[in-house]
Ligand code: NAI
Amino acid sequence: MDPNMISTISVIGAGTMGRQIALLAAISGFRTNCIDNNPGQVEDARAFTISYLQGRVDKGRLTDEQAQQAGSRLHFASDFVEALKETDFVIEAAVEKLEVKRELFSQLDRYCPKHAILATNSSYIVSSRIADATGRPEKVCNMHFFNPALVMKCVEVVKGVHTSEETAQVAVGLARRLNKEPVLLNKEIYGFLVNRIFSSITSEALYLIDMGIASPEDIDSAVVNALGHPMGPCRLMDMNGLDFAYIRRMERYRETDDPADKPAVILVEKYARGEWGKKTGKGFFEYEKE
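For the form predicted alone, what structure does this chain take on its own?
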């Protein structure tokens, strides 16, 4: 498949990442389906789209006509059987749980056209753990966007042993059509490129908090003002979601049974209290609730 032949993209999941990827695709000129079986999530995504597009118009980044066209290209659905009939490329952005993704990909394989490529936005679960749930493993890969997907330029495309060269190159080409800067990993590795580096930083930050050595504020200040990062690890975890960080680390611990992979104490406490970061109004820092 030629990346330029892709006309319809379907995004599975209307959460923080899914709604942004779907809107990005619509702004980039693709007919886009944003699909979630939670009607409330769909309505939240719809409201986000309206607000975001109007904000772009107010700031002069889009004309009224461009915003209206983008909005008209984006379709929301809670039943994906009908929505998937004409899709060329699927990007799954559901919860980071392997069993959920495997069930989803089995259904995607059943309802998508035979030529459609099935990509997961997972930042840690490699597609080789999902591909055999489909009858098209050669068309399955990781295509990992970064939060906020509407802003961040990098997209990691990961080629598993099952992934065809054509599929990998189509994903790279699509990322460029979305005005992103793709990086291609020729082999799977846990955490890919960016998160392997980021995990080392966040793990150390969480350890320092657990040990009472420094506060989140001072850790972030040190990383920003000494290392030159635009944002400290604690605020970045808040933005990505502490619930996501907890679930990911628990998934890893279940895989390895290594105590070193357990979530940090502070992360467990915040997850249990529902202090999941910006989305809930409080994480390591306080925010106006979304």
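Based on the form predicted alone presented above, generate the structure block for the form predicted in complex with the ligand.
Only a single chain is listed, so you will not see partners or other molecules.
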């Protein structure tokens, strides 16, 4: 399939990521379905779309007509069967649970046209753990967007052993049509590319705090002023949620049993005290409560 032949995209899940990816696709000119089995989420996503498009018009980034056209290309649904009939490409952004994704992919395989490619936006579940739930493993891959997906330019396309070269290239081509800068991983690896690099930086920052070498303020200052990052690792962990950082590391530690994967002491303490970052008003730094 030529990526230029893709005209209809279906996004599964209308949560944080799904609603943004769907809106991005509609703004980029694709007929888009956004499907979620929770009607409340569908309504929230619809309201988000209206307010986002109006915001773009107010800022002069889209004309009234462009916003209206994008809105009319985007269809929300809670029922799969009808919505998936004309899909060329699916991006699954449902909850991060393997069993949910496997069940979803088996349904997608049943209801999507035979030529359709099925990609998962999962942050950590590689598509080889899902592809065998379908009868078209060669058309299954990871396509990992970053939050906020409407803004962040990077998309990781990950090729599993089952993924055909054509599928990987179509996913890369589609990402470009969505005005992103795709990177292709030729093999599956835990955490893909960006989260591995980010995890190395945050692990080192946590180690330096645990050892009493430097404060979170000074670590962030060094990373910003010497390495040129826009934000230091401690503030970034606060933004993403220290609960998430702790849970992710604990899950990994349980999987590998490798002491190197054990969460840092400071992270365990922050998690136990409910100092989870911006969302709780305190993490490494203090914030006005959300």
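In this text, the rigid core denotes the largest set of C-alpha atoms whose superposition between the two forms falls within 1.5 Å. As the structure is a prediction and not an experimental result, all values here were calculated from the model. Numbering follows the first chain given and starts at 1.
Comparing the chain between the two forms, the hinge between the two rigid parts falls at V194, out of A47, A83, G55, V194.
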